[in-house]
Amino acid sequence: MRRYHVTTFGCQMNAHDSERIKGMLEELGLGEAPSPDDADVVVFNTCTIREKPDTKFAAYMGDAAARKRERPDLVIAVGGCYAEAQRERLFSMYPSVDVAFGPGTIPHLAEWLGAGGFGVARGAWGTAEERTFAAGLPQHRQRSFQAWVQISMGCNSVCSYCIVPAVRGREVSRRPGDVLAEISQLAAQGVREVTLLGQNVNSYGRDLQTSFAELLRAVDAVAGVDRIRFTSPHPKDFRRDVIEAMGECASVCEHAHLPLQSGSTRILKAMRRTYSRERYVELATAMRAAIPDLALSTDVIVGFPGESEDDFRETLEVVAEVGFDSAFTFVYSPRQGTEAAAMPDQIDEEVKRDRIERLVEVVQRGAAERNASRVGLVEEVLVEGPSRTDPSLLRGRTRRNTTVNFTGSAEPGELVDVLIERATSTTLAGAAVRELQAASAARS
């Protein structure tokens, strides 16, 4: 049997796309290889939102090119956002690449691989006009009880630092009936948690005369789905009806990812984020008031062109004021073709490093305090498997999307009540309540 290996860089949308790529290749008769070294077809599903994924991809490609020199029949396929961004020069940059495809042309990959016969016509490409949802492809999920569900593709925002609209195109919503049909099928297969995906998930439906709030309520009505998550939203589109749906729908988890990017209104304006510091804080406050026990995570960029020390201090103030449960922190990385890359007053790398360290310290201090407040509570945990650091423990996530390592016995996909006994800035630890009760009964 010929075998494939898929390496995924970047966001949750890429994770979803890679599951579809794997399913499609398996339908062609390929088996999954444990590493690229053992594969006949190597697929890189790339990201280009920052410089780090580009550099990492280049290193992986160097290894793949060396293997191809030893094995000329090795097929190398490159997809995703970096491939689309480098459409005009990818094959000249990496001569060992056989096939390339953008984020919206995954369904054509099988065709370009010679419909399973590997009669590869080197240089195959899709076009932006061919963009289609990958949801019709077979899916190889990482876990049988969790699933990504794509509800839209593309983005209509014009953030000055972001390359995503250029590589993923204008926003297109998937028909609600198709989304609900997929989720109903997943529920019938035993999926307990679905995550709705889009580049700007809460602007869903405006091209279909519907809304994200309506979709949330419809998904909540699907029998068998215990948890609904979604990512990534934009603060400008977090409207009252979405907040109300989150508070009223039993399956929608008490967690929202609310990208801040900067706490300075001046920098937010330069970023073209279309909200101010004050508006963001008001939104976070309103969400916490409407959704009891809500956890908020965020994205923050430091070192954006022109960011002064005062601007950065404002970011630290907002992070402390809002009290995020977790945060993804990034050093600004110029992306070719974006407005911000050509801005004056680019920030020195040493200043960026200093600021990111100070930001991480504030984030971790706040997250540690918020997690410490969970000690003594009982949390519902969806079991994912053994702990990554201690195989004698189980690992899972709360509805608030916090990782919990705990003692007890349970199968992956099971919902277990866990008494929280300890906390760090990133995780909780405890014991399964049923085991504690059994032990107490045995002692008495």
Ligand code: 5AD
Contents of the next structure:
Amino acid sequence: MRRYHVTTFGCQMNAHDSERIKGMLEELGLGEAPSPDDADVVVFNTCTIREKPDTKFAAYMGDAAARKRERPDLVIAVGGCYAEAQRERLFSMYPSVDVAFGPGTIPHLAEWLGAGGFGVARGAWGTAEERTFAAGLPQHRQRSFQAWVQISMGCNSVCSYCIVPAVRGREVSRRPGDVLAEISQLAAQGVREVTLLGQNVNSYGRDLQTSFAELLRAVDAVAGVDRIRFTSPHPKDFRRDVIEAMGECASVCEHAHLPLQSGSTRILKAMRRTYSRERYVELATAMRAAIPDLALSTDVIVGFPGESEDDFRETLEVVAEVGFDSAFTFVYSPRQGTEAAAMPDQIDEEVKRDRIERLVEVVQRGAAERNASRVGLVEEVLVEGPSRTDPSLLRGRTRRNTTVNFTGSAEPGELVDVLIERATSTTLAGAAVRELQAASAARS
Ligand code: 5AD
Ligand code: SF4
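Can you return the structure of this protein in the form predicted in complex with the ligand rather than the form predicted on its own?
Zooming out: every chain and molecule, the one shown earlier first.
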């Protein structure tokens, strides 16, 4: 049997797309290889949000090209955002690539493999005009009890630093009936947690005369799904109706990812984020008031063109004031073709490094404090498997999306109550209540 291997870079949407790529290849009769070394078809599902994933892909591609020199029948397929961004140059930059496709033209991989008989001719993309939802393809899920569900593709925002609108195109919402049918089917298969995915989930439905709040309520009504998550929302579209739906829907988890990007209104304007520092803080406060126990996570960029020390201090102030449960911090990386890449006053690498270190310190302090406040509470944990650091422990996530390592016995996919005993800035630790009770009953 011919075998494939998929390497995934980037965000959850890519993780979802890779599960569809795997499903599609299995439908063609290929089996999954444990590593690229054992595969007849290697697929790279790339990302180009910053320079780092580009460089990482180049290194992987170097290895694959070397393997192909020894085994010319090896098929190398490159998809995703980097492939789309480099559409004009990919085949000349990487002559060993056999087939390339973009995030919206995933089925072309199967068409090409099917028709081309595995590598007889160099295949191309399909065009952006024929973008389709990867959600229509067969799926090979990594975990039986968790699933990604795509609700939209593309993005209509114009954030000046971001390459995504250029590579993923204009926003198109998936029909609510299709989303709900998929979720009902997943629930029937034993899926307990679904994560709704879109580049900007809360602008969902504007092209279909519906809304994200309505969708959340409809998904909440599907029997059998215990946890609903979604990513990523844009603060500008986080309206009252969504906050209310989050507060009222029992299955919607008490967690929101609310990308701040900067705490300086001046920089936010240059980023074209369309909210101010004050508006962001008001939103976070209103959300916490309406949704008891809400966890907030965020993304922050340092070193955007023109960012002064004062602008950066404002970012530190907002991060400290809001108190995030977790945060992804990034050094600004110019992306060719974006508005910000052409701006004057690009910031020195040394200044960027210094700022990110200071930011990480403030983020960690806040997260450690917020996690420490969970000690002594009982949290519901969805078990994912053994702990990554100590296989005698179990690992799972709370509704607030914090990783917990704990003692006890349970199967992956089970919901278990865990007494939280210790905390760091990134994880919690504790013991399953069931086992604690059994031990105390045995003692008395
Ligand atoms: N440089 C650095 N970080 C970026 N992000 C998006 N584009 C860039 C860039 N050019 C970050 C944003 C976004 C996250 C997914 O990646 O914070 O929310
Ligand atoms: Fe990377 Fe953005 Fe594409 Fe996701 S959408 S893979 S983060 S470039």
